[in-house]
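Given as structure tokens, the chain that follows is alone and in the form predicted on its own.
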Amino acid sequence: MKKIDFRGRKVLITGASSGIGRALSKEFAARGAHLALGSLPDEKNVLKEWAAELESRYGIHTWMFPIDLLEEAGPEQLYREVGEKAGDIYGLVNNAGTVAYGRFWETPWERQKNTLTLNLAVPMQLMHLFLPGMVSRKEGVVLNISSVSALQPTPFQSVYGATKAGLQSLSQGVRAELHASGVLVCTVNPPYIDTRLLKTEGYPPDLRFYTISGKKSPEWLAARTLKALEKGALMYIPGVSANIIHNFLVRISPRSLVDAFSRFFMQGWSASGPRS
């Protein structure tokens, strides 16, 4: 496969004012993309000072759109305020997302569902308004950020991980819809990322997956997901040691032995957060 070039290209990242979001858009801009830059309306000021440094520091140009893609006509929003005010745009980066973390029933209702709207029917719906665009001009990119989370359970933050597995599904089929169009659509299934999601209400700061896997840095992720995006790589898992954890060994091991491991990890070493 030709390798992918985004010199001159424009590229629309959801969540790009902290973390993965603008690691990413740091790549992107090093390699000559135009950036289409989404964050939270409050995040206006931060978003604004970043994408006047990418345009400093790159020679690029630079669009901002703070929306809530959490209400109703957020996705829709940034579809037609995009397109009046970038044009067409060949990349689209599902980044944007949240988690809520503690037993699945004792969970508030709203946290389980915004994390299941911003994790996957935001990014549905975005694909679903752009992809016409791209399939008419015969090219375009959809970034996909899923998790390890989508290969296995995860236990505390159960909807996080369906959220990952569905994304998953959804761009494994989508992609096979696309075949010969010119539109690529993969994913990038990261470990853990030392992200403000792992600040959320009631994360164990001492998860016990930390002791195996560590946190890797946003800038670490993105510097490994453009190359492996540029190559055309259909799904991007970072890392051996990610590879051989939440690939190789869920996919060997039995279903029990799965879960009470999931179960045992997904918890904190101290008495905080749920125990079983």
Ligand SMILES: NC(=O)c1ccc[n+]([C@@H]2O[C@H](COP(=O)([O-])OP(=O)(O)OC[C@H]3O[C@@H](n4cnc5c(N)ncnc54)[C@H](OP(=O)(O)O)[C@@H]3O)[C@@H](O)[C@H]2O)c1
Given for the second form:
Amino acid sequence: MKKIDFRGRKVLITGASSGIGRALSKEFAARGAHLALGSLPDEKNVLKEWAAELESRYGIHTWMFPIDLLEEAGPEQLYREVGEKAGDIYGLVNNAGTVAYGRFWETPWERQKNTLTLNLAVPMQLMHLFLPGMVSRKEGVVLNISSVSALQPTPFQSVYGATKAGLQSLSQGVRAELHASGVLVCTVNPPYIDTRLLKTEGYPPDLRFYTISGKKSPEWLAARTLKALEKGALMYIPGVSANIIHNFLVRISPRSLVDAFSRFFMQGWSASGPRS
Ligand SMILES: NC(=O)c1ccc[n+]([C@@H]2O[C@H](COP(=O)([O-])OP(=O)(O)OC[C@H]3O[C@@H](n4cnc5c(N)ncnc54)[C@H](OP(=O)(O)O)[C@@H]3O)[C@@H](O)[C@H]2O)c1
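Next block: the form predicted together with the named molecule, after the form predicted on its own:
Zooming out: every chain and molecule, the one shown earlier first.
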């Protein structure tokens, strides 16, 4: 497959004002892509400063879309405004996401529902909105930020795991439908990345999993992800240890062992969080 060249092409990234989305936007900008950047309305000023920095450092154009994607009309509004301001886009990066930590039945439904909506329904709807244009132009790339959580049980953040497994399935199914259309749907499945997500209220600061997997930086992830995406990698799991722990061992081990292992390591060492 020919290497994907992002120079001069427009890419929309949701959740671009922090963490992984911010680091990805730098990698796209460094390759000469023009960027449509999404954030929550509250982060408008942070996004503005970041967009100005990307423009001056890389000589690209940016457009900003501070829209709450949890609002019922959020995804439609984003689609409409991107069309009006930036025009047709080549790339869609579904990155905005959230997590709720705690026992499934004890965690408020509002937080579970928001996780379900932002991590799965929103990317699904954005794909549904943007894909027809990409298909008619016979070119485009969707990059869905999945997770290693799509590959294993994720006790105490079960809804998060369910959304990422759903996003994984959606990506693979739609990708097969798009065969020979010129449009690609790819996923990246990051391990633990040191961002605000892992500091979400209630999330154990000392998750036992960090002892074996560590935490990588968003910059580490973004650099590798763009290299893989350029080569058209369909499902990219960055890092050897993530592949061994979350992919290989999960598939060859007995279910009961995977459950017990996940249950132990997805809690904090200290007294915070659910106890077994
Ligand atoms: N960190 C990890 O260990 C890890 C591992 C695997 C996958 N991921 C995935 O990576 C993606 C990015 O997460 P992150 O780790 O970079 O965390 P993050 O820094 O908290 O980023 C989440 C992004 O989502 C945006 N967002 C949150 N609620 C939103 C809403 N209602 N409407 C619009 N945008 C909203 C945030 O925007 P604001 O900046 O404006 O608040 C933020 O930019 C998520 O899909 C996450 O599931 C993370």
